[in-house]
Amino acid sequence: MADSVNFTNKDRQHKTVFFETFGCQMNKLDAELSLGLLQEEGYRIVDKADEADVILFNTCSVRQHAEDKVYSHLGALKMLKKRHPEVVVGVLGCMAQKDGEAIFKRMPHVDLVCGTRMFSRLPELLLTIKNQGSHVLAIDEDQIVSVKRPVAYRPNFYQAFVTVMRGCDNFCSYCIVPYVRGGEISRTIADVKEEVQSLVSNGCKEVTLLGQNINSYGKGLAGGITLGHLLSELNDLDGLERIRFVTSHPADMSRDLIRTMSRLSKVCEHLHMPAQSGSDRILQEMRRGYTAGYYRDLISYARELIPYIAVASDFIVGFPGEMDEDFQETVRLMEDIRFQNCFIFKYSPRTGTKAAELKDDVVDEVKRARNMKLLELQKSISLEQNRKMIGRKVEVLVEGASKSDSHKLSGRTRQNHIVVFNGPAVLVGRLVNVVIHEVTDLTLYGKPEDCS
């Protein structure tokens, strides 16, 4: 980042903010909803930091990648921060609940830090900076998140996240989320419905409802509230073409709602679950509350009530104890299952779980060829499901220029495949259907049916 750009905030007819999203969707939508409420208060979003009279780093907590990053920046701006002392820099999110006042003994330069239940106060703490000075600390754990969101302000207008519960109850042994995140709270159905409905009424045409824990949305709800009923509210909007949710615990995924899926049109055929490991013995140390028999026989549930259906999954390698057995079970069970894509991740330690009272004993050479073998295993998975994909017409939502190719479309079908094609801008927002003749192990590639 320079440090060299000479500006006062005088010199500025509008505050800005460069605002940057670390870790998961629950976080890209906290910032999604950050950056409307300041634009409401007359900021402008920069996408350089050095432009910015407000600096904001939302943060994940969930690996110790993701906090080295934040610190890392953190750092680069220390220059900036002493040439310009009136730009104010801010710490949001996972890592600013967990860290709270010792960010700012390790970064003193950083006047904010604010943690996940606070970010709907954001305004009113920069006031408060630019009033009173900085290092102001907003840790709350007992705040019940509330935004009125800005409907028109969203990455995609075409689609959107839609938080529908915050927190976790399940204490897994190596996540960090149930400390920062807090315990679940859902929001009622209404609620839910209406900022779907404003959305829709935006010109949103596809949901993706998110939860920590999605599948036991409704817990203090009354009236026995479940997902279910949720989605099923949601399939009769007028004009919402498209309604996905995540992330899945298995061991609170029903088949009451696999069956409630089969039968809504508007729920896609896609399931993100994590299962994190394929041995039992380290499923137990996990605290996941479930088997990988268990696991299986789910899929095999919802594959029989929804055969199209793709499932995506999460797994740790190197977690404490694991032994090659465990592994190797690790791998069959991705063998079996077949997945659509998996996210792997080598564990870390996450200081205040119960996992982080375990000895670290699997090296970091082991670590990383367990987690290459997984990669390179699922890379060939992926290839050949997509390959099967080839001669079939998928239904796919446009979304606008291919990241790859601005000259081409890209947009994603019902079971989250990415499929680019060539076609005309008026496509963008549409549901076109495109006929797959090649394929990557990440990418579906076609031509569109009729682009009239």
Ligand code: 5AD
Given for the second form:
Amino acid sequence: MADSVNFTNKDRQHKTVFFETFGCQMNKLDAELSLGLLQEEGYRIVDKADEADVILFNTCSVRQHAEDKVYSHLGALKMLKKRHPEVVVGVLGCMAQKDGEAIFKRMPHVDLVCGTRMFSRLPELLLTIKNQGSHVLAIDEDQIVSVKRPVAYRPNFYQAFVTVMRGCDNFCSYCIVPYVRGGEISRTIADVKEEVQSLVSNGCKEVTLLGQNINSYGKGLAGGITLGHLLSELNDLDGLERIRFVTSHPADMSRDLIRTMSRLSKVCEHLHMPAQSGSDRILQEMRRGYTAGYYRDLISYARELIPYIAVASDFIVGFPGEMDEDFQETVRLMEDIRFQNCFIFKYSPRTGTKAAELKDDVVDEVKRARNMKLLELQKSISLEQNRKMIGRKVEVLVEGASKSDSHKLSGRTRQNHIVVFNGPAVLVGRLVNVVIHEVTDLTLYGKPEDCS
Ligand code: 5AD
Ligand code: SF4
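Moving on from the form predicted alone, please list the structure of the form predicted in complex with the ligand.
The complete assembly is shown below, putting the previous chain first.
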């Protein structure tokens, strides 16, 4: 590991960085924080790898496919590195943590391997490579959970992601996260509040709190702090309009937290709570710590207290030993709960996890067919749910021009629907009431109430 290094003015000049991120929202936020740090050191961001002095990939290990993509991107840089040996190539994040030294063996043109708890040291690591001309491996378990955040650096001026905890202690049998991101560490309420306050002072209106297992926020902090306490404190911040949090784990989601959500006006009616499977036998093999019945009861309770709550889920198909009867129970759960949207994944064995000891016995063709079946079912449910929105008035936080039609505006409801409508640019950043008149499975279209 590099000792603390002083940057000279020369080091600060004319540096360009290309950064590509794979994987979850936490990775995207880590990328923003890393880029913020590099910008402070004088780096300019470029959007083509062949124009950069430093090329960085922030990586994901959750499924094999994500790793294959990174190795293929790295392979494609071999020629560029031959022509320009001075260009620095770095692998950051989960894959760096998991594969470590092996990345240099497989891809000798890589200069930096920087793990999940080291990215705050990125500027000094890059300087070490430049000064020493050697590979740098940095995968220690730094306990840093708070990086001074450059508030101006966020993808949307009115919204920001805020990491409130890192790591996971759950060890679901299929999941690599606890191995690559380490154990749970929560930031203090004061620390999070300070960050949210500075975002709000800078114009931000909505925050999404991030944690791999956010319901266990507070574990390890003094005074029996819970996510409910954090939400209550943030709810009192003037200027902040909306609060979301992801990702919830059914076994750690307390009824008390649902009551707190229903009480706090700024906490949005939206829950991303992966069920993973509808089969109790598979859930047990996955070591999820709940049954499908428990999950159903939890959703019923949430819907009783928060009538318009939208629920999203993740599902894994083709877990070892998943029989057709198990899969049918997943289908039934999806049909019964009627999620707003779902992410569906084919099981991918991860070396080192408990499930990797089981035979990956569901053939790819079956995994693919089950995946398609759930995607189609969810698409029809999303359309049906969205149709119920026709004629309703929804509150939209206007984010900016619509990606599909730059003449229109786009924003999100409290339930996280995307809404597209015609309106003047002055509405950007405001909360606007929109009456919905048309929908697809992914988008609502409407007319703002106060605009003729
Ligand atoms: N194979 C397939 N999907 C996985 N997920 C996590 N680990 C695996 C794996 N080994 C999915 C889960 C989780 C989401 C982020 O990724 O559904 O909720
Ligand atoms: Fe992985 Fe389970 Fe932790 Fe989620 S709760 S990150 S699925 S181990």
